[in-house]
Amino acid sequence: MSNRQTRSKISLRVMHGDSIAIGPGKADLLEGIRDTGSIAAAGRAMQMSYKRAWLLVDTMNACFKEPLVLTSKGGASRGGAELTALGEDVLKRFRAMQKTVEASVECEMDALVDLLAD
C-alpha cells in the first residue's frame, strides 16, 4: 500500500437532524469510556479536554431514544461512566456499518486514491 493510500480514507456519520448522532471520533469516545470507566480518562487518551469529552457524550445521549453513557456523580469515591446496553449496541453496528461500507467502496477508493496529489 502506497503512501497516499495509507493517508486517505472514508469516514462515516449518522447524523441526526444537524447533529453527528456517532461517528469515528465518537465511537472511539464509546470505546475509551467502555475500556476505562470514564468520560475523562477516555478524552485524555484522544488528546481531548473533559468538556469537549462530555459535550460529545451529551449530543450521543440527545440523539438516542435512550443514552448511550451513564455516568455517577464524583465525590470521594470519584465518579464514573459506563456504557448502557443501547451504547454497546450502538457501537458494536457502528462498527459494523464502518467495515461494510469500507469494504464495498474499496475498489472506487482505490481508484480514487490513484487520482489524488502526491
Second form
2 protein chains.
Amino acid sequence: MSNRQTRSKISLRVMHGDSIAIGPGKADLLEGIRDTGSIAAAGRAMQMSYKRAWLLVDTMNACFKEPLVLTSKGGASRGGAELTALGEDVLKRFRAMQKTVEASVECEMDALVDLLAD
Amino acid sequence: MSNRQTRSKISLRVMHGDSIAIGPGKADLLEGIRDTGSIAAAGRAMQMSYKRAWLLVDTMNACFKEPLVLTSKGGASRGGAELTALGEDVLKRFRAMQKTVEASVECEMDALVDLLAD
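The block above covers the form predicted alone; next, return the form predicted in complex with another copy of the chain.
So here's everything in the complex, that chain up top.
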C-alpha cells in the first residue's frame, strides 16, 4: 500500500436523524472505554477532552434504545465506565460493517485515490 | 420502509488526511453547482452561507490533483461556477460508491436500525 493510500480512507457513519449514532471516532471511544474502564482515560488516549468524550457517549446513549455505556459514580478518578451488552453488540456490528464496506468499494476507492492530490 | 428507517442512514465520506475530500454534503453541493452554475445559489439551496459553500469547494479543490469546480470572476452575482471534467467524474464515482456501500450492508443496517431509539 502506498503512502498516499494509507493517508486516504473510507469513513462510515450511521446517522440517526441529525445525530451520528456511531462512526469511527465513537467506535474507537467505545473500545477505549471497554479497555480502560474509564471515559476520561479513553478520551485522553484519543487526545480528547473529558467533556468531549462524555458528549460523544451521551449522544450514543441517546441514539440507541438502551445505553451503550454505563457509568458508576464516585472515586477520585470520576468513577468507572463499562460497555453494556448492547454496547458490545453495536461495536461488533459497526466494525463488521466497516470491513464489509471497505471490501465492497476497494477497487472504486483505489481509482478515486489516484485522483487525489499527493 | 418504516419512518425509523427513513430517518437513519449510512453516511460515507472519503478522507484525505484530516480533510473530507468528498462526502454527502460536498456531493450535494457539486450537484447544485452543476445545476445552478453558481456556488452561492447551490449553497443557498442547502441553507448554507456563501462562505461555508466556498470553503467546502476550496477543500475539495485542494484535495484533488486538479480543481473540481472552476469559478469565473465578475458580475453582480459574484460570478459563475462550473464543474470541471474531474468534478463530474469524482461526483459520478462517489454516487456509485454510495450505492455500492448501501447495498453491501443493507441487511446489517436494517438490524442496526432495530437497535436505535424511536
